[in-house]
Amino acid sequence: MYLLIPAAGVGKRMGSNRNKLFLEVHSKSIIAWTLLAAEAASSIRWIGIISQPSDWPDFKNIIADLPLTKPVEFIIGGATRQESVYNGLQALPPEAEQVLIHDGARCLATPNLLNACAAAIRHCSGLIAAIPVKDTIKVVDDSGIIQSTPDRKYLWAAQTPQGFNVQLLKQCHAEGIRQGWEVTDDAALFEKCGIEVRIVEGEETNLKVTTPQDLAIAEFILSHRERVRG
(Lines of atoms letter the chains of each structure in order from A and count residues from 1; the text may use other names and numbers.)
(Lines give C-alpha, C1' and ligand atoms only; values in the text may rest on other atoms or scores of the structure.)
(Ligands and ions follow the chains in the order given, each with its own letter.)
Protein backbone atom coordinates (compact mmCIF):
# COMPACT_ATOMS: atom_id res chain seq x y z
CA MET A 1 0.00 0.00 0.00
CA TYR A 2 1.14 3.53 -0.86
CA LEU A 3 0.88 6.23 1.80
CA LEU A 4 0.77 9.99 1.16
CA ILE A 5 1.33 12.28 4.13
CA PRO A 6 0.29 15.93 3.68
CA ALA A 7 2.84 17.74 5.85
CA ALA A 8 2.95 21.36 4.77
CA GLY A 9 1.09 23.04 7.65
CA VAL A 10 2.44 25.95 9.70
CA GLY A 11 1.63 25.79 13.40
CA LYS A 12 -0.11 29.16 13.81
CA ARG A 13 -2.54 27.79 16.40
CA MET A 14 0.49 26.43 18.25
CA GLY A 15 1.98 29.92 18.38
CA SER A 16 4.72 28.73 16.04
CA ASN A 17 5.87 30.14 12.71
CA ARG A 18 7.46 26.88 11.53
CA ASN A 19 6.02 23.57 10.46
CA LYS A 20 4.08 22.20 13.45
CA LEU A 21 5.19 18.66 12.59
CA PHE A 22 8.67 19.55 13.87
CA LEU A 23 7.31 20.25 17.37
CA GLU A 24 8.25 17.61 19.91
CA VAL A 25 5.92 15.40 21.88
CA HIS A 26 7.24 12.72 24.21
CA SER A 27 10.85 13.23 23.05
CA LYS A 28 10.15 12.92 19.31
CA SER A 29 8.77 15.23 16.65
CA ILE A 30 5.13 14.87 15.63
CA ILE A 31 6.13 13.66 12.16
CA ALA A 32 8.50 11.08 13.67
CA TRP A 33 5.61 9.40 15.51
CA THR A 34 3.53 9.38 12.31
CA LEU A 35 6.39 7.80 10.35
CA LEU A 36 7.04 5.19 13.05
CA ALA A 37 3.40 4.08 12.83
CA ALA A 38 3.72 3.78 9.05
CA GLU A 39 6.93 1.77 9.46
CA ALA A 40 5.22 -0.59 11.90
CA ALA A 41 2.19 -1.08 9.63
CA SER A 42 2.92 -4.21 7.62
CA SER A 43 0.64 -3.09 4.77
CA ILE A 44 2.61 0.09 3.98
CA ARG A 45 5.39 -0.30 1.42
CA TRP A 46 6.02 3.29 0.22
CA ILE A 47 5.71 6.70 1.90
CA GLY A 48 5.41 10.09 0.23
CA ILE A 49 5.78 13.26 2.34
CA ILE A 50 4.10 16.27 0.73
CA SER A 51 5.68 19.48 2.02
CA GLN A 52 7.45 22.68 1.10
CA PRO A 53 11.04 22.18 -0.11
CA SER A 54 12.27 24.62 2.55
CA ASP A 55 11.27 22.01 5.15
CA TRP A 56 12.96 19.07 3.45
CA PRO A 57 16.32 19.42 5.26
CA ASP A 58 14.56 19.23 8.64
CA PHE A 59 12.47 16.24 7.54
CA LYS A 60 15.59 14.47 6.28
CA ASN A 61 17.38 15.07 9.58
CA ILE A 62 14.45 13.58 11.49
CA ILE A 63 14.24 10.57 9.17
CA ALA A 64 17.97 9.95 9.48
CA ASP A 65 17.45 9.26 13.20
CA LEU A 66 14.55 6.84 12.69
CA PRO A 67 14.83 3.08 12.03
CA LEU A 68 12.87 3.26 8.76
CA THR A 69 13.19 0.47 6.21
CA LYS A 70 10.57 1.74 3.76
CA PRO A 71 11.33 4.23 0.98
CA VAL A 72 10.37 7.84 1.71
CA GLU A 73 9.91 10.28 -1.17
CA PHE A 74 9.53 14.06 -0.92
CA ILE A 75 6.83 15.78 -2.98
CA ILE A 76 6.37 19.54 -3.36
CA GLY A 77 3.32 20.77 -1.47
CA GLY A 78 0.74 23.21 -2.79
CA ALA A 79 -0.87 26.32 -1.33
CA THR A 80 -3.73 24.21 0.11
CA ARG A 81 -4.15 20.65 1.31
CA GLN A 82 -6.19 19.95 -1.82
CA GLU A 83 -3.35 21.13 -4.07
CA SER A 84 -0.83 19.17 -2.01
CA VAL A 85 -2.73 15.91 -2.38
CA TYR A 86 -3.12 16.56 -6.11
CA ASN A 87 0.67 16.90 -6.37
CA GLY A 88 1.09 13.75 -4.29
CA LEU A 89 -1.15 11.74 -6.61
CA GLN A 90 0.92 12.75 -9.63
CA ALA A 91 4.08 11.59 -7.83
CA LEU A 92 2.82 8.10 -6.97
CA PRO A 93 4.65 5.19 -8.64
CA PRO A 94 2.76 4.16 -11.81
CA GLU A 95 1.87 0.75 -10.36
CA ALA A 96 -0.08 2.29 -7.43
CA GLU A 97 -3.74 1.24 -7.67
CA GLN A 98 -4.87 2.32 -4.19
CA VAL A 99 -3.54 5.00 -1.88
CA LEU A 100 -3.93 5.97 1.76
CA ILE A 101 -3.77 9.65 2.66
CA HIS A 102 -2.93 10.43 6.27
CA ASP A 103 -2.43 13.80 7.93
CA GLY A 104 1.07 14.19 9.31
CA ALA A 105 -0.40 15.82 12.43
CA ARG A 106 -2.36 12.66 13.33
CA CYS A 107 0.68 11.19 15.03
CA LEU A 108 -1.32 8.89 17.35
CA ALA A 109 -2.88 6.68 14.67
CA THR A 110 -1.84 3.09 15.32
CA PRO A 111 -0.34 0.63 12.82
CA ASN A 112 -3.53 -1.42 13.31
CA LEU A 113 -5.65 1.43 11.97
CA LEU A 114 -3.39 1.91 8.95
CA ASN A 115 -3.55 -1.83 8.24
CA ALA A 116 -7.35 -1.91 8.64
CA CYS A 117 -7.76 0.93 6.13
CA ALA A 118 -5.28 -0.68 3.72
CA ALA A 119 -7.22 -3.95 3.84
CA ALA A 120 -10.62 -2.29 3.42
CA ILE A 121 -9.69 -0.12 0.42
CA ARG A 122 -9.05 -3.28 -1.63
CA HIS A 123 -12.81 -3.91 -1.53
CA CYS A 124 -14.24 -0.42 -2.18
CA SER A 125 -13.50 2.77 -4.12
CA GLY A 126 -13.12 5.12 -1.19
CA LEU A 127 -13.11 5.12 2.61
CA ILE A 128 -12.32 7.25 5.62
CA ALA A 129 -11.47 6.44 9.20
CA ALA A 130 -14.10 8.05 11.41
CA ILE A 131 -15.63 7.79 14.87
CA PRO A 132 -19.24 8.28 15.98
CA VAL A 133 -19.98 11.76 17.31
CA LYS A 134 -20.68 11.74 21.06
CA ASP A 135 -21.72 15.37 21.48
CA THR A 136 -25.04 16.81 20.37
CA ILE A 137 -24.35 18.92 17.28
CA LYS A 138 -26.19 22.17 16.54
CA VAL A 139 -26.49 23.84 13.13
CA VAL A 140 -26.43 27.63 13.54
CA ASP A 141 -26.84 30.63 11.26
CA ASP A 142 -24.47 33.58 10.83
CA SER A 143 -25.96 35.23 13.91
CA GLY A 144 -25.25 32.24 16.15
CA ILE A 145 -28.91 31.23 16.30
CA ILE A 146 -29.58 27.47 16.32
CA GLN A 147 -31.37 26.33 13.18
CA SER A 148 -31.52 22.57 13.68
CA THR A 149 -30.22 19.57 15.64
CA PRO A 150 -29.15 16.67 13.40
CA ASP A 151 -29.76 13.13 14.62
CA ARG A 152 -26.48 12.12 16.25
CA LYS A 153 -26.71 8.50 15.09
CA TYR A 154 -25.99 9.68 11.54
CA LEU A 155 -22.99 11.84 12.46
CA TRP A 156 -19.39 10.66 12.33
CA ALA A 157 -16.24 12.71 12.95
CA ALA A 158 -13.87 12.27 10.01
CA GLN A 159 -10.27 11.28 10.62
CA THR A 160 -7.45 9.95 8.48
CA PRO A 161 -6.25 7.63 7.00
CA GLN A 162 -8.53 8.06 4.03
CA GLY A 163 -8.19 5.51 1.25
CA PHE A 164 -9.04 5.69 -2.44
CA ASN A 165 -8.75 4.09 -5.82
CA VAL A 166 -5.93 6.13 -7.37
CA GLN A 167 -7.44 6.59 -10.84
CA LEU A 168 -10.83 7.60 -9.45
CA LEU A 169 -9.26 10.09 -7.04
CA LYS A 170 -7.18 11.60 -9.85
CA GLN A 171 -10.38 12.00 -11.88
CA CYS A 172 -12.18 13.62 -8.93
CA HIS A 173 -9.31 16.05 -8.37
CA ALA A 174 -9.34 16.98 -12.04
CA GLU A 175 -13.10 17.57 -11.86
CA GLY A 176 -12.57 19.65 -8.73
CA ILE A 177 -10.14 21.88 -10.60
CA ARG A 178 -12.57 22.26 -13.53
CA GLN A 179 -15.47 23.11 -11.22
CA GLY A 180 -13.47 25.29 -8.82
CA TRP A 181 -14.42 23.15 -5.81
CA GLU A 182 -12.61 23.85 -2.54
CA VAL A 183 -12.71 20.96 -0.08
CA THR A 184 -11.00 20.11 3.20
CA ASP A 185 -10.63 16.39 2.55
CA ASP A 186 -10.53 14.05 -0.42
CA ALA A 187 -13.70 12.23 0.58
CA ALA A 188 -15.61 15.44 -0.18
CA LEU A 189 -14.41 15.26 -3.80
CA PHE A 190 -15.76 11.72 -4.07
CA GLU A 191 -19.06 12.87 -2.56
CA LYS A 192 -19.36 15.74 -5.05
CA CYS A 193 -18.69 13.31 -7.90
CA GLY A 194 -21.37 10.92 -6.61
CA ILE A 195 -18.98 8.12 -5.61
CA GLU A 196 -19.63 6.15 -2.42
CA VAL A 197 -17.23 6.57 0.50
CA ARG A 198 -17.33 4.00 3.29
CA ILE A 199 -16.53 4.36 6.98
CA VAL A 200 -13.82 2.37 8.73
CA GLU A 201 -14.06 2.69 12.50
CA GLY A 202 -11.29 5.02 13.63
CA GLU A 203 -9.68 5.49 17.03
CA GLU A 204 -10.70 7.84 19.84
CA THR A 205 -7.02 8.64 20.39
CA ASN A 206 -6.42 9.52 16.73
CA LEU A 207 -6.60 13.26 17.23
CA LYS A 208 -5.11 15.88 14.94
CA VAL A 209 -2.49 17.82 16.88
CA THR A 210 -3.24 21.48 16.10
CA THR A 211 -3.25 23.33 19.44
CA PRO A 212 -1.08 23.35 22.60
CA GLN A 213 -3.90 21.46 24.34
CA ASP A 214 -3.72 18.73 21.69
CA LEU A 215 0.03 18.51 22.25
CA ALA A 216 -0.53 17.95 25.99
CA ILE A 217 -3.14 15.24 25.29
CA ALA A 218 -0.78 13.54 22.82
CA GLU A 219 1.99 13.59 25.43
CA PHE A 220 -0.33 11.87 27.91
CA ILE A 221 -1.42 9.20 25.41
CA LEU A 222 2.13 8.41 24.29
CA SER A 223 3.32 8.24 27.90
CA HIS A 224 0.47 5.86 28.72
CA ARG A 225 1.30 3.63 25.76
CA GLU A 226 4.93 3.49 26.84
CA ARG A 227 3.92 2.46 30.37
CA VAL A 228 1.59 -0.24 29.02
CA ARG A 229 4.33 -1.63 26.76
CA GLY A 230 6.90 -1.48 29.57
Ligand SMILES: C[C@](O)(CO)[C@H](O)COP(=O)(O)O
Given for the second form:
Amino acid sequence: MYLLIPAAGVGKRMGSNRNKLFLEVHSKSIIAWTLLAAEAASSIRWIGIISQPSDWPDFKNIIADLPLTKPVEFIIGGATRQESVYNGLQALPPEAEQVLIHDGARCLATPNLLNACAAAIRHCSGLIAAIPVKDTIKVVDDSGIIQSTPDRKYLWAAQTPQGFNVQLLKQCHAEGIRQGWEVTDDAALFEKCGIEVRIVEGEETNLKVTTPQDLAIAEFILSHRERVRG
Ligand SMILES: Nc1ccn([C@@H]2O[C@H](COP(=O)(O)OP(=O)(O)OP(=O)(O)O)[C@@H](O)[C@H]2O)c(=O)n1
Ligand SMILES: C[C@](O)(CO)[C@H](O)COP(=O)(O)O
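Switching from the form predicted on its own: structure of the form predicted together with the ligand?
Entire complex below, previous chain first.
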Protein backbone atom coordinates (compact mmCIF):
# COMPACT_ATOMS: atom_id res chain seq x y z
CA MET A 1 0.00 0.00 0.00
CA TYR A 2 1.10 3.52 -0.84
CA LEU A 3 0.88 6.12 1.92
CA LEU A 4 0.72 9.87 1.40
CA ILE A 5 1.38 11.96 4.51
CA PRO A 6 0.18 15.59 4.31
CA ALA A 7 2.88 17.39 6.33
CA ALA A 8 3.06 20.85 4.75
CA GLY A 9 1.06 22.88 7.27
CA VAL A 10 2.26 25.76 9.44
CA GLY A 11 0.43 24.99 12.69
CA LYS A 12 -1.46 28.27 13.12
CA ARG A 13 -3.83 26.84 15.74
CA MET A 14 -0.82 25.43 17.61
CA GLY A 15 0.62 28.91 17.80
CA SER A 16 3.83 27.44 16.50
CA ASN A 17 6.41 29.53 14.63
CA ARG A 18 7.39 26.45 12.61
CA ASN A 19 5.74 23.33 11.24
CA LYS A 20 4.04 21.79 14.29
CA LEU A 21 5.12 18.32 13.14
CA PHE A 22 8.60 19.16 14.44
CA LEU A 23 7.26 19.68 17.96
CA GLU A 24 8.16 16.91 20.36
CA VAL A 25 5.74 14.76 22.32
CA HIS A 26 6.97 12.00 24.59
CA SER A 27 10.59 12.56 23.46
CA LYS A 28 9.99 12.27 19.70
CA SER A 29 8.73 14.71 17.07
CA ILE A 30 5.11 14.37 15.95
CA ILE A 31 6.22 13.34 12.45
CA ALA A 32 8.59 10.72 13.93
CA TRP A 33 5.68 9.01 15.70
CA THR A 34 3.65 9.04 12.49
CA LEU A 35 6.53 7.59 10.46
CA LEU A 36 7.21 4.90 13.07
CA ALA A 37 3.57 3.80 12.87
CA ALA A 38 3.83 3.64 9.06
CA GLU A 39 7.04 1.63 9.36
CA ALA A 40 5.40 -0.81 11.76
CA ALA A 41 2.34 -1.23 9.51
CA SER A 42 3.15 -4.30 7.39
CA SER A 43 0.76 -3.19 4.63
CA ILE A 44 2.66 0.04 3.88
CA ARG A 45 5.33 -0.30 1.19
CA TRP A 46 6.00 3.32 0.20
CA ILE A 47 5.71 6.66 1.96
CA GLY A 48 5.33 10.10 0.39
CA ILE A 49 5.82 13.08 2.70
CA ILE A 50 4.04 16.10 1.28
CA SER A 51 5.87 19.07 2.73
CA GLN A 52 7.33 22.50 2.11
CA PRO A 53 10.87 22.32 0.68
CA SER A 54 12.01 24.70 3.41
CA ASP A 55 11.17 21.94 5.90
CA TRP A 56 12.96 19.15 4.01
CA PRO A 57 16.32 19.49 5.82
CA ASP A 58 14.63 19.13 9.21
CA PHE A 59 12.47 16.24 8.02
CA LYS A 60 15.54 14.49 6.59
CA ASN A 61 17.44 14.91 9.85
CA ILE A 62 14.53 13.32 11.74
CA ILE A 63 14.26 10.46 9.25
CA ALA A 64 18.01 9.82 9.40
CA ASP A 65 17.61 8.94 13.09
CA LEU A 66 14.65 6.58 12.56
CA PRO A 67 14.89 2.83 11.81
CA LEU A 68 12.93 3.12 8.55
CA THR A 69 13.23 0.42 5.89
CA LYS A 70 10.56 1.70 3.51
CA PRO A 71 11.20 4.23 0.72
CA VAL A 72 10.34 7.81 1.67
CA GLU A 73 9.77 10.36 -1.11
CA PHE A 74 9.52 14.11 -0.60
CA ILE A 75 6.69 15.87 -2.43
CA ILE A 76 6.16 19.63 -2.58
CA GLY A 77 3.17 20.73 -0.47
CA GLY A 78 0.56 23.29 -1.42
CA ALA A 79 -1.05 26.30 0.22
CA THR A 80 -3.90 24.12 1.53
CA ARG A 81 -4.20 20.50 2.62
CA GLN A 82 -6.33 19.94 -0.50
CA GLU A 83 -3.58 21.29 -2.75
CA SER A 84 -0.98 19.26 -0.90
CA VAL A 85 -2.88 16.03 -1.47
CA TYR A 86 -3.41 16.96 -5.12
CA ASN A 87 0.38 17.29 -5.46
CA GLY A 88 0.87 14.02 -3.64
CA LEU A 89 -1.40 12.16 -6.05
CA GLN A 90 0.59 13.42 -9.05
CA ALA A 91 3.78 12.12 -7.41
CA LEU A 92 2.58 8.59 -6.71
CA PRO A 93 4.39 5.76 -8.47
CA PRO A 94 2.48 4.93 -11.68
CA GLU A 95 1.69 1.43 -10.42
CA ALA A 96 -0.22 2.73 -7.38
CA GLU A 97 -3.89 1.72 -7.74
CA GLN A 98 -4.96 2.51 -4.17
CA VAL A 99 -3.61 5.04 -1.71
CA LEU A 100 -3.95 5.84 1.98
CA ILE A 101 -3.79 9.48 2.95
CA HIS A 102 -2.87 10.05 6.57
CA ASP A 103 -2.29 13.39 8.30
CA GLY A 104 1.20 13.81 9.67
CA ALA A 105 -0.53 15.45 12.65
CA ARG A 106 -2.35 12.21 13.51
CA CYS A 107 0.73 10.70 15.13
CA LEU A 108 -1.16 8.36 17.46
CA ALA A 109 -2.81 6.22 14.80
CA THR A 110 -1.74 2.61 15.32
CA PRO A 111 -0.20 0.31 12.72
CA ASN A 112 -3.30 -1.83 13.13
CA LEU A 113 -5.50 1.03 11.94
CA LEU A 114 -3.26 1.65 8.94
CA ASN A 115 -3.37 -2.06 8.11
CA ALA A 116 -7.14 -2.22 8.57
CA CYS A 117 -7.64 0.67 6.14
CA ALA A 118 -5.17 -0.86 3.68
CA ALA A 119 -7.11 -4.13 3.77
CA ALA A 120 -10.51 -2.46 3.49
CA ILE A 121 -9.64 -0.31 0.46
CA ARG A 122 -9.14 -3.51 -1.50
CA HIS A 123 -12.93 -3.94 -1.37
CA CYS A 124 -14.24 -0.44 -2.04
CA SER A 125 -13.39 2.76 -3.87
CA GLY A 126 -13.19 5.07 -0.88
CA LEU A 127 -13.08 4.87 2.89
CA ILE A 128 -12.27 6.87 5.97
CA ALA A 129 -11.39 5.99 9.50
CA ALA A 130 -14.01 7.55 11.75
CA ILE A 131 -15.51 7.31 15.21
CA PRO A 132 -19.07 7.96 16.41
CA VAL A 133 -19.43 11.41 18.00
CA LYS A 134 -20.05 11.48 21.75
CA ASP A 135 -21.29 15.05 22.05
CA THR A 136 -24.58 16.36 20.75
CA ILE A 137 -23.72 18.37 17.63
CA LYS A 138 -25.47 21.64 16.78
CA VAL A 139 -25.70 23.42 13.42
CA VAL A 140 -25.27 27.12 14.25
CA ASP A 141 -25.76 30.19 12.00
CA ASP A 142 -23.38 33.14 11.68
CA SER A 143 -25.10 34.97 14.54
CA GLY A 144 -24.60 32.05 16.93
CA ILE A 145 -28.17 30.81 16.86
CA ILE A 146 -28.72 27.06 16.77
CA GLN A 147 -30.44 26.04 13.56
CA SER A 148 -30.68 22.28 14.06
CA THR A 149 -29.51 19.28 16.00
CA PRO A 150 -28.64 16.40 13.65
CA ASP A 151 -29.52 12.96 14.93
CA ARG A 152 -26.33 11.85 16.68
CA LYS A 153 -26.70 8.25 15.60
CA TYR A 154 -25.84 9.34 12.06
CA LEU A 155 -22.84 11.50 13.01
CA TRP A 156 -19.26 10.29 12.83
CA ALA A 157 -16.05 12.24 13.36
CA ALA A 158 -13.82 11.77 10.31
CA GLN A 159 -10.21 10.85 10.92
CA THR A 160 -7.39 9.65 8.72
CA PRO A 161 -6.24 7.30 7.21
CA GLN A 162 -8.54 7.91 4.30
CA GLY A 163 -8.22 5.41 1.49
CA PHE A 164 -9.09 5.72 -2.18
CA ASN A 165 -8.87 4.31 -5.66
CA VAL A 166 -6.12 6.51 -7.10
CA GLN A 167 -7.65 7.20 -10.51
CA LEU A 168 -11.02 8.13 -9.02
CA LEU A 169 -9.44 10.43 -6.44
CA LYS A 170 -7.35 12.13 -9.12
CA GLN A 171 -10.55 12.73 -11.12
CA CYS A 172 -12.36 14.09 -8.06
CA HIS A 173 -9.49 16.42 -7.19
CA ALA A 174 -9.45 17.69 -10.78
CA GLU A 175 -13.22 18.27 -10.63
CA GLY A 176 -12.71 20.08 -7.33
CA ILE A 177 -10.31 22.47 -9.02
CA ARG A 178 -12.73 23.00 -11.91
CA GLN A 179 -15.64 23.64 -9.54
CA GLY A 180 -13.67 25.64 -6.96
CA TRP A 181 -14.56 23.21 -4.19
CA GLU A 182 -12.74 23.85 -0.91
CA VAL A 183 -12.75 20.77 1.29
CA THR A 184 -11.02 19.81 4.52
CA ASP A 185 -10.81 16.11 3.77
CA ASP A 186 -10.53 14.07 0.59
CA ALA A 187 -13.67 12.05 1.23
CA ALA A 188 -15.67 15.26 0.68
CA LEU A 189 -14.49 15.30 -2.94
CA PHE A 190 -15.79 11.75 -3.45
CA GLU A 191 -19.08 12.77 -1.84
CA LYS A 192 -19.41 15.79 -4.11
CA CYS A 193 -18.70 13.54 -7.07
CA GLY A 194 -21.38 11.11 -5.92
CA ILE A 195 -18.96 8.27 -5.14
CA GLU A 196 -19.64 6.10 -2.09
CA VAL A 197 -17.25 6.37 0.85
CA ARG A 198 -17.28 3.72 3.57
CA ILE A 199 -16.48 4.04 7.25
CA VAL A 200 -13.76 2.02 8.93
CA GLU A 201 -13.93 2.12 12.73
CA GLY A 202 -11.21 4.52 13.81
CA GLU A 203 -9.53 4.94 17.17
CA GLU A 204 -10.59 7.28 19.97
CA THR A 205 -6.91 7.95 20.60
CA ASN A 206 -6.30 8.90 16.94
CA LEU A 207 -6.50 12.60 17.57
CA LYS A 208 -5.18 15.24 15.21
CA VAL A 209 -2.61 17.21 17.17
CA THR A 210 -3.88 20.72 16.43
CA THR A 211 -3.70 22.89 19.58
CA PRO A 212 -1.35 23.01 22.57
CA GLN A 213 -3.93 21.10 24.61
CA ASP A 214 -3.65 18.25 22.08
CA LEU A 215 0.07 18.01 22.81
CA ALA A 216 -0.73 17.32 26.47
CA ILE A 217 -3.35 14.71 25.52
CA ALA A 218 -0.94 13.04 23.10
CA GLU A 219 1.74 12.97 25.80
CA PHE A 220 -0.68 11.22 28.15
CA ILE A 221 -1.71 8.66 25.53
CA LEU A 222 1.86 7.84 24.56
CA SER A 223 3.05 7.53 28.14
CA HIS A 224 0.05 5.34 28.96
CA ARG A 225 0.83 3.11 25.97
CA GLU A 226 4.42 2.81 27.16
CA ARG A 227 3.31 1.81 30.66
CA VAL A 228 0.85 -0.78 29.31
CA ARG A 229 3.31 -2.24 26.79
CA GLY A 230 6.26 -2.10 29.19
N1 LIG B 1 -1.14 23.35 3.22
C2 LIG B 1 -1.23 22.28 4.04
C3 LIG B 1 -1.91 22.36 5.28
C4 LIG B 1 -1.94 21.24 6.10
N5 LIG B 1 -1.30 20.12 5.69
C6 LIG B 1 -1.26 18.95 6.57
O7 LIG B 1 -2.56 18.45 6.76
C8 LIG B 1 -2.64 17.86 8.08
C9 LIG B 1 -3.86 18.39 8.79
O10 LIG B 1 -3.78 19.80 8.79
P11 LIG B 1 -3.80 20.69 10.14
O12 LIG B 1 -3.90 19.83 11.34
O13 LIG B 1 -4.78 21.79 9.94
O14 LIG B 1 -2.30 21.31 10.14
P15 LIG B 1 -1.93 22.82 9.93
O16 LIG B 1 -2.53 23.30 8.66
O17 LIG B 1 -0.45 22.92 10.11
O18 LIG B 1 -2.65 23.51 11.19
P19 LIG B 1 -3.37 24.95 11.16
O20 LIG B 1 -4.63 24.75 10.32
O21 LIG B 1 -3.66 25.16 12.62
O22 LIG B 1 -2.40 25.91 10.57
C23 LIG B 1 -1.36 18.21 8.82
O24 LIG B 1 -0.54 17.06 8.95
C25 LIG B 1 -0.72 19.28 7.95
O26 LIG B 1 0.70 19.22 7.97
C27 LIG B 1 -0.65 20.04 4.46
O28 LIG B 1 -0.08 19.00 4.10
N29 LIG B 1 -0.63 21.13 3.65
C1 LIG C 1 -8.58 15.23 7.23
C2 LIG C 1 -9.04 15.49 8.65
O3 LIG C 1 -8.03 15.10 9.56
C4 LIG C 1 -10.29 14.68 8.92
O5 LIG C 1 -10.79 15.00 10.20
C6 LIG C 1 -9.33 16.98 8.89
O7 LIG C 1 -10.39 17.40 8.04
C8 LIG C 1 -8.13 17.87 8.63
O9 LIG C 1 -8.52 19.20 8.90
P10 LIG C 1 -7.39 20.32 9.00
O11 LIG C 1 -8.10 21.61 9.28
O12 LIG C 1 -6.66 20.30 7.69
O13 LIG C 1 -6.51 19.92 10.15
